[in-house]
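This document opens with one chain alone, in structure tokens, the form predicted on its own.
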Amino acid sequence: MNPSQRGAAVPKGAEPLPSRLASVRAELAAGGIDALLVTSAANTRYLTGFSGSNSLLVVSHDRAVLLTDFRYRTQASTEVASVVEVEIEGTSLWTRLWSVLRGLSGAKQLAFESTHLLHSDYQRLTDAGARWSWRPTSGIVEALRQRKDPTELAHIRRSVAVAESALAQTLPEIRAGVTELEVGARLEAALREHGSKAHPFETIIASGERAALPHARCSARELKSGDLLIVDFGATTAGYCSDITRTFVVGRASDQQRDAYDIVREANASASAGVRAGMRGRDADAIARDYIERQGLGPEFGHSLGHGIGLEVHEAPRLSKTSDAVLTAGAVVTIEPGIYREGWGGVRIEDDVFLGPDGPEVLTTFPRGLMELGAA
């Protein structure tokens, strides 16, 4: 079997979108809100199935109306669930929005997504939409998205498998003398070849002293023998992301590199095994952070432990030392401890973990032992 085909088949069964809309409506009713204007592309896709780049979605207690433009007429007819009305607008979606809102019986108290709406669009609401009372909201749909249903989990599994297959194909081509840009190009081509529909974020290839930059962009730097090499990348399948990091050594690893790597690997393993639904994000973060601090390297782990993944590569929940939010059962999160030393380099190991009913399940299977690339 091609590794990119690994994982459970995408389940077939009851369409989840009506239940998602019902959950949103329950939240609106509890808050005394008559309708919600959804402007987040990821939230719109979650509630309707629509994957286009230009839309407005209105969800009221008895209607869901998607507004988009002519470019997406055919796409909307094939993607959008039958429980959602579709209106195609030839000029301005906002002009059509006022017409839709006037058609909502008794709608007075309306809400918008404050974390996604541009200020210029907010001004549209308060000017052209002044006949309605507008209330900012945050996280109504995102809270639902944390809990992955079986179909969503299957898509993420497939996305993980695609990414791992692409990495396995790329590694034999990595050696001293190739540039970070060349490594990134080969990996991204392999991702496409194995079925990734998009790159969920800009691929990170960081070698040598640049491996001390947690979010380094690919550069023209040539890999050298003895370099640490961080590879952070992902795949997208049916809109759902994976996010994986592995650290390698080009040529032979030094004792110092091995010691640092072993500390990060142990922090990763402990957190992946210990994270649980129901614990706070800060408590999950502490599993890895406390171990790294006991090794005397606390200041070298400067970012959070992880984040949720799904339709977006960074979504709720957050696993950080300041997060008191409870981790939701059914979430998929990253576990990505790292240590970074300016002028020396860095090590990060990142896995995707499902917070299942029986405990954590690590979805990534790519080896975590230190690999020496291009070594004679």
Second form
There are 2 protein chains.
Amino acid sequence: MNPSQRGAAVPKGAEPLPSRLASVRAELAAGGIDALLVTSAANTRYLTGFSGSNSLLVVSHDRAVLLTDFRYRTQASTEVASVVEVEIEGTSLWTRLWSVLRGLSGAKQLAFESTHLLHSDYQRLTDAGARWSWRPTSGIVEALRQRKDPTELAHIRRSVAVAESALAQTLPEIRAGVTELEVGARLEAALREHGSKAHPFETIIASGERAALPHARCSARELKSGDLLIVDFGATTAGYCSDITRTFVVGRASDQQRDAYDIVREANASASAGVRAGMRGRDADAIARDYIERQGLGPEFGHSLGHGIGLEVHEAPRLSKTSDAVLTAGAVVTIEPGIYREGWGGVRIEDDVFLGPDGPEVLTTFPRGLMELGAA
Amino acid sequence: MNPSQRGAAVPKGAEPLPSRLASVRAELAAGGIDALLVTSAANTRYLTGFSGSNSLLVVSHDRAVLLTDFRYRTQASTEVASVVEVEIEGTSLWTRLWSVLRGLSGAKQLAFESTHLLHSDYQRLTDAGARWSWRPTSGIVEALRQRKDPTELAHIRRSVAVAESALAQTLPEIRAGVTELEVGARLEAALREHGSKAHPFETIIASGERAALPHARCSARELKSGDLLIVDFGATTAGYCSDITRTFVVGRASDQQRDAYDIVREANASASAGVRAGMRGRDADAIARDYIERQGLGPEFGHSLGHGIGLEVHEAPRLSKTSDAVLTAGAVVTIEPGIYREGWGGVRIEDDVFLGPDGPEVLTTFPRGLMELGAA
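Same protein, different condition: the form predicted on its own was shown, now please give the form predicted in complex with a further copy of the same chain.
Starting with the chain above, the whole complex follows.
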């Protein structure tokens, strides 16, 4: 009805999936692994195009076989790249898996995704799948996913634009007397109208003293004049997420609110400007954390600075005080410092930042100045 | 703004959590287990009241200790029952876990939830946690959760009522020319306005040939006159889910559509009337499946009949052709037969049914007759 027109067009180009499979195969060859069992839905989507929620994917050196169930027959036929074989199973994907593996000539050393396999399914590997040798791996596909190609970056730009358009459409309806749930309803409807295919996480609308809860979702609480209001939300387009937070004041802001806001805004700005590919996650985190600590508010910033976004709303790399991971060029990360005081509220400002070859590019364009909503 | 007033009031009564912990402890005692590590968020909520997404819970014979992080400090203090100790950890819940376990005098034989623990976390147990003996378990808490107490049933009734009110509010806006995403936007906004705290799963709005995809979510497709339209959605109130599907025709229904609809409606009605506590899941499934097969449409009903709902939208018991599980008295299950034809569309009718002491009670009251929407 009112699709946002902002956001770059998605470039057309060569099908990227064969090169992704080739990268996985190079990793397998380096590790002496004959085939990888992929159980992460996001990794499966990245390698095959399939967006269903129930599948097993086997990637060997010369084949890629996707197993899914009846419900996804049509979807798989339209989504999955031609380089991937699709098998539809009516009863048990796991039983079918053994027959697929028996069909891989000479496959002995297999690998699985340790961070995406439940212990109960791991027991299947060591029980019914005991004729193969299984090695836990982690991060093979996730490492590839950090570096976004131009098509992926265009999807994320579009997802950011959809989210920002939805927020802009919602703001005029926010005033004292409206509940958090109503704000969430308006915002989520606007996200849909602008083309978001799914809500990448539960929308957080946290007002007043509830703004002290970093993960507060929505409640029936009515906004009051003088409230801080944290809005943390995102869009999904073509599977790619955005993740944005803005903090507002309902009515007129107090000096104390302005002071806290300015500190978070400065922490956000310095981290967004200073984050670089090649830096460790902990060093990115420190840009914002050191600043907030110098203001004497270190204990009030109790979470990490940010995380990668892409096919998942939380993916590698992590920007936290314990992360030694080196930030990959081409990653898109959130920069989301915040401060929280029990009984008073909180402030968080979150942007999505592309770690480009020429330095960081802040994809989020929504204004960061303190806005007073519904003030008379 | 417009909260639905339907649904029974939630009964006040004794705090149920201590008796739930006592039931778990009885299971542990029977198995010679000193303590259970609970990693399922839904199981944790059931036992403690905590609704956060990051926690570890230890239940021993005389203590229950919940570990969570800074973000949930305030939330944990308001939600968690007094019988549970709460520890807030700033860095790693797992590191903190070892110190909690060392504080359990004499604890040697520990158990973990095999279906809720990733292999990578299982490796923590056998590595840093190797001083204890770890046994995989499954379904200890889930078995308790099947039998809903009066408070839980009241929450589910309310969640059904919220979903039905939202659907009723949305129907007048559905007509040819509106997109699936717009229908989803209206429905989700209405769910919020009626008090749903979260969307328990991605709303499915599947029209025309997309109605042949049982898990189609929403697309930018515009509804056309003559389309079948599947709407599969739910509400969440106090953590408890509803899950409802209705199928409509946009404009005038054809005879072929009516024939298919009538078959699914009859399958739904006979299964809803015939399902009983004490029956095996496969026998419940067979009520609908046998009927559809007698109409010669067996291959078009390619998924299971239903599943339990509660704190999760998919929980025990399963009603499927392979399920030997006996349906527990007090469970709430979905009854959702459907038929799907590629290129033509599909029909699914899903109700939520309480398996009460006097037989099944269908909680869903939304009409099941074929409705033609937006017809001139």
